[in-house]
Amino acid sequence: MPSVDDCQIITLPKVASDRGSLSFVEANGSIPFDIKRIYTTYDIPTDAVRGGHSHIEQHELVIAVNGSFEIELDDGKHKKTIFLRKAYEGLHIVPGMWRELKNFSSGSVVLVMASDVYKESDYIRDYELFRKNR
(Lines of atoms letter the chains of each structure in order from A and count residues from 1; the text may use other names and numbers.)
(Lines give C-alpha, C1' and ligand atoms only; values in the text may rest on other atoms or scores of the structure.)
Protein backbone atom coordinates (compact mmCIF):
# COMPACT_ATOMS: atom_id res chain seq x y z
CA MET A 1 0.00 0.00 0.00
CA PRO A 2 1.25 3.50 -0.75
CA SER A 3 2.32 5.75 2.10
CA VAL A 4 2.13 9.53 2.52
CA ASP A 5 5.94 9.42 2.32
CA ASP A 6 5.66 8.18 -1.29
CA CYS A 7 4.31 11.63 -2.24
CA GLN A 8 7.24 13.95 -2.85
CA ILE A 9 7.92 17.52 -3.91
CA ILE A 10 9.42 17.68 -7.39
CA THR A 11 11.46 20.78 -8.19
CA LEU A 12 11.02 21.69 -11.84
CA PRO A 13 13.80 23.20 -13.91
CA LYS A 14 13.89 26.98 -13.50
CA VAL A 15 15.37 29.47 -15.95
CA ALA A 16 15.61 32.97 -14.49
CA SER A 17 16.39 36.17 -16.36
CA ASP A 18 15.82 39.88 -15.99
CA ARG A 19 12.61 39.36 -18.00
CA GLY A 20 11.18 36.85 -15.49
CA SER A 21 11.45 33.16 -14.74
CA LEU A 22 10.34 30.11 -16.69
CA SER A 23 9.76 26.57 -15.44
CA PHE A 24 8.83 23.59 -17.57
CA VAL A 25 7.87 19.92 -17.62
CA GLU A 26 9.18 17.66 -20.36
CA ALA A 27 8.04 14.21 -21.37
CA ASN A 28 10.33 11.44 -20.14
CA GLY A 29 12.27 13.62 -17.78
CA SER A 30 10.75 16.07 -15.33
CA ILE A 31 8.10 13.87 -13.74
CA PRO A 32 7.71 10.10 -13.24
CA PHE A 33 4.61 9.62 -15.43
CA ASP A 34 3.24 10.53 -18.85
CA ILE A 35 0.79 13.44 -18.84
CA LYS A 36 -2.62 12.74 -20.37
CA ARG A 37 -4.63 15.59 -18.81
CA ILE A 38 -3.93 19.08 -17.50
CA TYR A 39 -6.42 21.26 -15.66
CA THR A 40 -6.53 24.35 -13.48
CA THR A 41 -8.68 25.38 -10.55
CA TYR A 42 -9.05 29.10 -9.88
CA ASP A 43 -11.39 31.73 -8.37
CA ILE A 44 -11.20 29.57 -5.24
CA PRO A 45 -12.69 31.04 -2.05
CA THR A 46 -10.03 31.19 0.68
CA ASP A 47 -12.14 28.96 2.96
CA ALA A 48 -12.88 26.31 0.31
CA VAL A 49 -11.83 22.68 0.60
CA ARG A 50 -11.09 20.97 -2.72
CA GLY A 51 -10.22 17.37 -3.51
CA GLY A 52 -11.79 15.03 -0.97
CA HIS A 53 -11.06 11.91 -2.98
CA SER A 54 -8.48 9.30 -3.89
CA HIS A 55 -7.46 7.83 -7.23
CA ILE A 56 -7.10 4.12 -7.83
CA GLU A 57 -4.48 4.34 -10.61
CA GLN A 58 -3.90 7.98 -11.52
CA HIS A 59 -0.75 9.92 -10.60
CA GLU A 60 -0.91 13.70 -10.29
CA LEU A 61 1.52 16.58 -10.06
CA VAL A 62 -0.08 19.55 -8.26
CA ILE A 63 1.47 23.02 -8.56
CA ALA A 64 0.55 26.37 -7.02
CA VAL A 65 1.11 28.52 -10.11
CA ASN A 66 -0.21 31.53 -8.19
CA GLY A 67 -0.76 32.05 -4.49
CA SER A 68 -0.48 29.25 -1.98
CA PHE A 69 -2.43 26.41 -0.37
CA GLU A 70 -2.02 23.26 1.70
CA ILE A 71 -2.55 19.67 0.62
CA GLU A 72 -3.41 17.21 3.35
CA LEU A 73 -2.43 13.68 2.34
CA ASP A 74 -3.90 10.62 4.04
CA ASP A 75 -2.88 7.00 3.37
CA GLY A 76 -5.49 5.59 5.75
CA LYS A 77 -3.03 5.33 8.65
CA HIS A 78 -0.95 8.50 8.53
CA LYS A 79 -1.56 12.10 7.50
CA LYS A 80 0.90 14.65 6.18
CA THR A 81 0.36 18.29 5.19
CA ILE A 82 2.35 19.91 2.39
CA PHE A 83 2.39 23.68 1.80
CA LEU A 84 2.72 24.72 -1.87
CA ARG A 85 3.65 28.29 -2.84
CA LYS A 86 6.31 28.14 -5.57
CA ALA A 87 5.44 27.86 -9.27
CA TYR A 88 8.53 25.69 -9.85
CA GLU A 89 7.60 23.06 -7.22
CA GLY A 90 4.94 20.41 -7.58
CA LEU A 91 3.67 17.68 -5.31
CA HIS A 92 3.64 14.23 -6.91
CA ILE A 93 0.59 12.44 -5.50
CA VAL A 94 0.72 8.68 -6.01
CA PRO A 95 -2.38 6.51 -6.54
CA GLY A 96 -4.20 5.36 -3.42
CA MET A 97 -3.76 8.64 -1.55
CA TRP A 98 -6.68 10.63 -0.10
CA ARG A 99 -6.13 14.36 -0.57
CA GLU A 100 -7.75 17.62 0.49
CA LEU A 101 -6.60 21.04 -0.69
CA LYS A 102 -7.32 23.91 1.71
CA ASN A 103 -6.19 27.22 3.22
CA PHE A 104 -6.00 28.96 -0.14
CA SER A 105 -4.49 32.42 -0.33
CA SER A 106 -6.39 35.04 -2.30
CA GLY A 107 -5.88 34.57 -6.04
CA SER A 108 -4.60 31.00 -5.81
CA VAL A 109 -4.39 29.02 -9.03
CA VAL A 110 -3.92 25.24 -8.89
CA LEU A 111 -2.39 23.45 -11.87
CA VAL A 112 -2.75 19.66 -12.03
CA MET A 113 -1.01 17.35 -14.48
CA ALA A 114 -2.54 13.87 -14.46
CA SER A 115 -1.41 10.52 -15.79
CA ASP A 116 -4.82 9.71 -17.29
CA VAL A 117 -7.90 11.28 -18.79
CA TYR A 118 -10.92 11.83 -16.55
CA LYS A 119 -12.49 8.51 -15.54
CA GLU A 120 -15.08 8.56 -12.77
CA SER A 121 -14.34 4.86 -12.17
CA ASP A 122 -10.82 5.82 -10.99
CA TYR A 123 -12.16 7.97 -8.13
CA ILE A 124 -12.95 6.93 -4.57
CA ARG A 125 -15.07 9.78 -3.18
CA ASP A 126 -16.28 8.15 0.04
CA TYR A 127 -13.71 8.38 2.85
CA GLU A 128 -15.08 5.38 4.76
CA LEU A 129 -14.90 3.24 1.61
CA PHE A 130 -11.33 4.49 1.08
CA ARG A 131 -10.36 3.48 4.63
CA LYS A 132 -12.10 0.13 4.30
CA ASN A 133 -10.08 -0.73 1.18
CA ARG A 134 -6.73 0.03 2.84
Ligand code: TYD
Contents of the next structure:
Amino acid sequence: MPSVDDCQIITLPKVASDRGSLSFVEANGSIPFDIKRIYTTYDIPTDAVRGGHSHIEQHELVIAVNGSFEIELDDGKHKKTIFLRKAYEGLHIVPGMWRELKNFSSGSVVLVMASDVYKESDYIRDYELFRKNR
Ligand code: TYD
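Could the form predicted together with the ligand be given as well, to go with the form predicted alone?
Below is the whole assembly, all chains and molecules, this chain first.
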Protein backbone atom coordinates (compact mmCIF):
# COMPACT_ATOMS: atom_id res chain seq x y z
CA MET A 1 0.00 0.00 0.00
CA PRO A 2 1.33 3.48 -0.80
CA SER A 3 2.19 5.66 2.17
CA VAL A 4 2.14 9.42 2.72
CA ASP A 5 5.92 9.09 3.09
CA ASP A 6 6.13 8.11 -0.58
CA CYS A 7 5.04 11.69 -1.38
CA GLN A 8 8.10 13.89 -1.36
CA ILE A 9 9.03 17.42 -2.30
CA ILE A 10 11.09 17.55 -5.48
CA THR A 11 13.28 20.62 -5.69
CA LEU A 12 13.40 21.88 -9.26
CA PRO A 13 16.41 23.61 -10.78
CA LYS A 14 16.36 27.36 -10.22
CA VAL A 15 18.24 29.78 -12.42
CA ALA A 16 18.25 33.11 -10.61
CA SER A 17 19.54 36.35 -12.07
CA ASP A 18 18.91 40.06 -11.80
CA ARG A 19 16.23 39.50 -14.48
CA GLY A 20 14.29 37.12 -12.23
CA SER A 21 14.22 33.39 -11.63
CA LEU A 22 13.51 30.43 -13.90
CA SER A 23 12.63 26.86 -12.97
CA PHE A 24 11.88 23.94 -15.23
CA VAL A 25 10.77 20.33 -15.43
CA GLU A 26 12.08 18.13 -18.23
CA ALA A 27 11.03 14.70 -19.47
CA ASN A 28 14.46 13.29 -18.72
CA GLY A 29 13.84 11.49 -15.47
CA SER A 30 13.96 14.61 -13.29
CA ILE A 31 10.53 13.63 -11.99
CA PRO A 32 9.49 10.00 -11.49
CA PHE A 33 6.75 9.82 -14.16
CA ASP A 34 6.04 10.97 -17.71
CA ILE A 35 3.84 14.04 -17.97
CA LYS A 36 0.76 13.74 -20.13
CA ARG A 37 -1.31 16.65 -18.82
CA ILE A 38 -0.85 20.03 -17.17
CA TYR A 39 -3.60 21.98 -15.48
CA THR A 40 -3.85 25.07 -13.33
CA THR A 41 -6.27 26.26 -10.70
CA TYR A 42 -6.54 29.97 -9.96
CA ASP A 43 -9.04 32.63 -8.78
CA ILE A 44 -9.34 30.43 -5.69
CA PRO A 45 -11.28 31.89 -2.74
CA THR A 46 -9.00 31.81 0.32
CA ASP A 47 -11.50 29.62 2.22
CA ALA A 48 -11.94 27.09 -0.60
CA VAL A 49 -10.97 23.44 -0.25
CA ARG A 50 -9.92 21.73 -3.49
CA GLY A 51 -9.03 18.13 -4.18
CA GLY A 52 -11.11 15.83 -2.02
CA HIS A 53 -10.27 12.73 -4.00
CA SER A 54 -7.62 10.11 -4.62
CA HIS A 55 -6.30 8.71 -7.86
CA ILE A 56 -6.12 5.04 -8.70
CA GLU A 57 -3.15 5.16 -11.06
CA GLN A 58 -2.19 8.74 -11.76
CA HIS A 59 0.82 10.50 -10.30
CA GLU A 60 0.86 14.27 -9.91
CA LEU A 61 3.44 16.96 -9.25
CA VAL A 62 1.87 19.99 -7.57
CA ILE A 63 3.58 23.38 -7.56
CA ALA A 64 2.56 26.67 -5.96
CA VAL A 65 3.65 28.88 -8.87
CA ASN A 66 2.16 31.85 -7.04
CA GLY A 67 1.06 32.31 -3.45
CA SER A 68 0.85 29.45 -0.98
CA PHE A 69 -1.44 26.69 0.25
CA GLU A 70 -1.45 23.48 2.27
CA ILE A 71 -1.88 19.96 0.95
CA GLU A 72 -3.23 17.45 3.43
CA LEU A 73 -2.33 13.91 2.38
CA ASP A 74 -4.04 10.82 3.78
CA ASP A 75 -3.09 7.24 2.88
CA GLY A 76 -5.96 5.79 4.92
CA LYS A 77 -3.71 5.18 7.94
CA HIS A 78 -1.56 8.27 8.28
CA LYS A 79 -1.92 11.92 7.42
CA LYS A 80 0.72 14.47 6.52
CA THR A 81 0.34 18.19 5.76
CA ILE A 82 2.72 19.93 3.40
CA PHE A 83 2.95 23.68 2.93
CA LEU A 84 3.85 24.79 -0.58
CA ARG A 85 4.99 28.34 -1.26
CA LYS A 86 7.99 28.16 -3.56
CA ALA A 87 7.73 28.07 -7.35
CA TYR A 88 10.75 25.75 -7.49
CA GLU A 89 9.26 23.07 -5.22
CA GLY A 90 6.90 20.36 -6.46
CA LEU A 91 5.09 17.85 -4.29
CA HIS A 92 5.02 14.42 -5.91
CA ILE A 93 1.71 12.76 -5.01
CA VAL A 94 1.70 9.03 -5.70
CA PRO A 95 -1.52 7.12 -6.54
CA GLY A 96 -3.72 6.09 -3.64
CA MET A 97 -3.47 9.35 -1.67
CA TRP A 98 -6.53 11.24 -0.53
CA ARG A 99 -5.60 14.93 -0.85
CA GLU A 100 -7.14 18.22 0.17
CA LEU A 101 -5.73 21.60 -0.82
CA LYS A 102 -6.63 24.39 1.58
CA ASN A 103 -5.58 27.64 3.30
CA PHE A 104 -4.89 29.36 0.01
CA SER A 105 -3.25 32.75 0.11
CA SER A 106 -4.84 35.43 -2.02
CA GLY A 107 -3.81 35.08 -5.68
CA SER A 108 -2.59 31.49 -5.37
CA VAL A 109 -1.98 29.63 -8.59
CA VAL A 110 -1.69 25.84 -8.48
CA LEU A 111 0.17 24.15 -11.31
CA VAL A 112 -0.27 20.39 -11.61
CA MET A 113 1.59 18.02 -13.90
CA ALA A 114 -0.14 14.65 -14.22
CA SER A 115 0.91 11.28 -15.56
CA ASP A 116 -2.17 10.81 -17.73
CA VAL A 117 -4.95 12.66 -19.47
CA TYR A 118 -8.09 13.50 -17.51
CA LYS A 119 -10.09 10.35 -16.77
CA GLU A 120 -12.91 10.49 -14.25
CA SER A 121 -12.57 6.68 -13.94
CA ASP A 122 -9.19 7.25 -12.24
CA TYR A 123 -10.80 9.22 -9.39
CA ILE A 124 -12.16 8.03 -6.05
CA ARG A 125 -14.26 10.93 -4.76
CA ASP A 126 -16.01 9.11 -1.90
CA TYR A 127 -13.90 9.13 1.29
CA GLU A 128 -15.69 6.12 2.82
CA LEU A 129 -15.03 4.12 -0.34
CA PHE A 130 -11.39 5.26 -0.25
CA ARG A 131 -11.04 4.09 3.38
CA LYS A 132 -12.71 0.78 2.65
CA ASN A 133 -10.07 -0.02 0.02
CA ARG A 134 -7.12 0.70 2.31
P1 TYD B 1 -11.93 18.77 -9.54
O2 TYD B 1 -11.38 17.39 -9.58
O3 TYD B 1 -13.10 19.02 -8.64
O4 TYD B 1 -10.77 19.80 -9.22
P5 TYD B 1 -9.86 19.91 -7.89
O6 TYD B 1 -9.18 18.60 -7.70
O7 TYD B 1 -8.92 21.04 -8.19
O8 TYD B 1 -10.74 20.27 -6.74
O9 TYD B 1 -12.32 19.17 -11.03
C10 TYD B 1 -13.22 20.22 -11.30
C11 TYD B 1 -13.87 19.96 -12.64
O12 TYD B 1 -12.91 20.08 -13.70
C13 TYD B 1 -14.49 18.57 -12.75
O14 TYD B 1 -15.74 18.70 -13.42
C15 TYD B 1 -13.53 17.82 -13.64
C16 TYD B 1 -12.93 18.91 -14.50
N17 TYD B 1 -11.54 18.62 -14.94
C18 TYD B 1 -11.27 18.44 -16.28
O19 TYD B 1 -12.17 18.49 -17.14
N20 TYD B 1 -9.99 18.20 -16.67
C21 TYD B 1 -8.97 18.15 -15.78
O22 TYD B 1 -7.78 17.94 -16.18
C23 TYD B 1 -9.25 18.33 -14.38
C24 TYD B 1 -8.17 18.26 -13.34
C25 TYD B 1 -10.56 18.56 -14.01
